[in-house]
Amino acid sequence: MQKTSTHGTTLRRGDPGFEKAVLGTSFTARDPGRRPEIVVQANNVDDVVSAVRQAALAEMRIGLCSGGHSWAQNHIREGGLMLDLSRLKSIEVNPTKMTATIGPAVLAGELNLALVPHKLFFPTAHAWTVGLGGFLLQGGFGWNSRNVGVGCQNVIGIDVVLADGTLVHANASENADLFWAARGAGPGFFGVVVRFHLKLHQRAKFIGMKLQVFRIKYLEEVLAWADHVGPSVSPNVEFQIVMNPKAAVINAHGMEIVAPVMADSWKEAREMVAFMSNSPVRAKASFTLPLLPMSLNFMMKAGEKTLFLSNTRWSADNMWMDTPIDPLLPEIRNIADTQPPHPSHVLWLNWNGPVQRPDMAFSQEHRTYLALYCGLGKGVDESNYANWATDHMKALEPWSRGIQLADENLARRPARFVSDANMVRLDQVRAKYDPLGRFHPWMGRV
């Protein structure tokens, strides 16, 4: 072990706390097999120029980790250089202009908790800990994202690495097509940003959630019912069913309606959703929890204690879907049939997103998403479940129209993630910025 030029930690294959440094930067227990030949804990912006250095004269290859929750643990590579940001975690917040500078490592439970005094918002990553940087890069399907945008769409600017170490700063007039870029590419993104510039929003003066919970035998029944009255509801309503093999209330298979809403008023955020107390299949809900207010904060470390458990092996896929459920019903039966016991689930999602975004790389999305995430416990023999997710996505594959990458499987099925154009144009600008190739590109891509 030997400490960098500015107090940041390296660690080569075989020091002490190598493996400890590699496996740790993971939510996921699952232990890829893969290992990097160098891990660097950078704790400031001047270890990141110098690792990036490191790399180049060495001709190593460059992952990078912000907060670790990439399911298919996109940042453990073989061989090379692994960047840890995880300690660059600066919020700086200015309420007059409604904007913040915030690290790659801030957590979503961080800034959201930053941002309370001010009665201000920004659509962060539903679960606490997940870390912002890499939720941003991806898209960032976020709090109330169908009402103000989704988070990279909140980035005004970014602060970033490229791969010869220069530090660069890019928004929508300064090194434009990086910043493009930087808006969707994921953990394709050629540069380590060490700092993103938000935009912010006024903090709703409600926020709540409606709980409705179902029995599993009435799974076509309420998907059927979702998939026709979801064009309908409020954009300030997340609609989704989640499939979990112990539902709230039941401790059973069953099916939880989760209707987060934030609005002007107690009021107004009953007739949102309302939908859901009028709906035919009401009357076979095992139970109701009414509309009442919750903070965020209760919210995002509630969703994380019940479904994203810690000491599990986590593995998922996912698809965009823009055709009715019905011919899907079968197959999404099958999957409830199968599923892996708790805290494994499903989610099925209301978007219906905005006709037209701002111009970036983001560029997938379509009017519901189903996600499979298998998490297995300690005692629960893999081999009956490693293919689950991803088997049951290739049966869905003639209905889907891509995926996103918060959820992506890229190394175990390739899938469309962004407009064709927009790969095209992401390829040109990464040899641009990285004609050598320094920075791993998604899995499965060389």
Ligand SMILES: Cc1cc2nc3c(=O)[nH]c(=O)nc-3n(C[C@H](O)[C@H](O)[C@H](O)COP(=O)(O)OP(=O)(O)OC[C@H]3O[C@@H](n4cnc5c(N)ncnc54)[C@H](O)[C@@H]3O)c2cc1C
Contents of the next structure:
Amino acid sequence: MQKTSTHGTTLRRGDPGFEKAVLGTSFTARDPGRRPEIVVQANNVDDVVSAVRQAALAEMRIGLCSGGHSWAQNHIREGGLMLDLSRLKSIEVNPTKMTATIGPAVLAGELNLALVPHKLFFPTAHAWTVGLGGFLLQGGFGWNSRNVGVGCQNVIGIDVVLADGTLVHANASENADLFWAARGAGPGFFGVVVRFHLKLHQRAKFIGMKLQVFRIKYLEEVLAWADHVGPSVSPNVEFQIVMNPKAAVINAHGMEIVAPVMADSWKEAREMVAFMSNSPVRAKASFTLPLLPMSLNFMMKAGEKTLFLSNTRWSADNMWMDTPIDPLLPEIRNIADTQPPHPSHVLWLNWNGPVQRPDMAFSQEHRTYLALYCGLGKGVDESNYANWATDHMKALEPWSRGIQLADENLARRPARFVSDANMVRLDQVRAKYDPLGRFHPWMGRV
Ligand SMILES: Cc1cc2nc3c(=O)[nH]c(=O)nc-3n(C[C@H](O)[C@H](O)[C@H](O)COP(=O)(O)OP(=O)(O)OC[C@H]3O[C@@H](n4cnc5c(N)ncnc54)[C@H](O)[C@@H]3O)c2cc1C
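Next, report the structure of the form predicted together with this ligand; the form predicted alone has already been given.
Below is the whole assembly, all chains and molecules, this chain first.
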């Protein structure tokens, strides 16, 4: 029976509302088939402490969920206690210090809107509804992240409920090993982060986007050019190619070159995306949208409404690459030829990150990134596409340098997600703070 008290709302298997309390947390409409024994919906930090203590007494493992956008539905595990943090949504901005303190369930779009009046900025996830809890722990490839750093790099402190129910603060000088782990451990972090303390940035004076659309027959030419020019593209430009069965404007299978840019002026931004106007493939574009100013809020909503539809059964997989793209092109053509219907899509991203980052668990990034998102709407037969993302990534494994946790598929295809040295260190810090294994580890790793 549902029990609401000062300890949050608790539902057990078989209770009315239990199924909704589990599956309703998830962005993807897929049913993973797994179910926890108990769900606790926390209303505040005290509820979190009490739920973690309850799990310890019952010797239960804990699964955690903030915004529920894990493609793999990492929080929905078999057995144990699922702790739903989606009500922890506070936002406090300190414009003078250029910092913010947020609850883990604040969404990307909510933080962005809270910062607009202060002319401040944080590199949130690209889609409006992504929860910052999971986003910040896994790394966080956010808006303008090539310039201002990945999300976790801009976390300056965390408040964490540990496996024994104690609430601690961690930053670069206090519980520094826990802080190190929280910046990159992602869906294998071993504590409940109830508050993130963030460093903010000045908002760019110009925010906008340029778009070019090509038919899929030009795939090899466009990707070879993009891969070649990528390293010289300004870090202020998020240069990416989306292979979309219903590409913008042409409404047919094509490639959208999407280039959001943040700069000091429209003129400067135009110079930064000039590589698209001057490209040798440009004449083959079916459509070009010149660089236009756009609000971040609009871009976040538009991207989600066109590519990341809800009520869709999603699965994803991904890989980092370092080598030039040429030997991969036959398999990428194969990916395009077998692409499931819209809103399924493929992302090629020019990353070329900085040579050095602060010391943190996040430690894997390479020259370019490829991710496959299979999104099946109602009525689409899953059996044709169930393995599309996983199988094509397996085929490309000889060129893979590992994966991003953002789009992880570890349960079905285990892969390296931090450096080998950091994996050893993560296991050591986990053993110190969660010796009894109260928190579920990464899927695919028991
Ligand atoms: C539509 C869409 C767009 C996306 N866009 C981007 C993007 O632009 N850039 C990018 O980097 N990623 C992106 N992602 C991936 C996204 O960042 C991750 O899935 C992230 O985990 C989502 O966070 P969440 O809180 O919503 O997810 P959740 O599913 O709630 O969390 C994922 C996991 O993180 C852990 N976790 C979550 N909250 C806490 C907490 N408070 N304490 C401890 N552990 C916790 C848990 O293990 C949990 O299972 C996108 C995903 C989707 C679905």
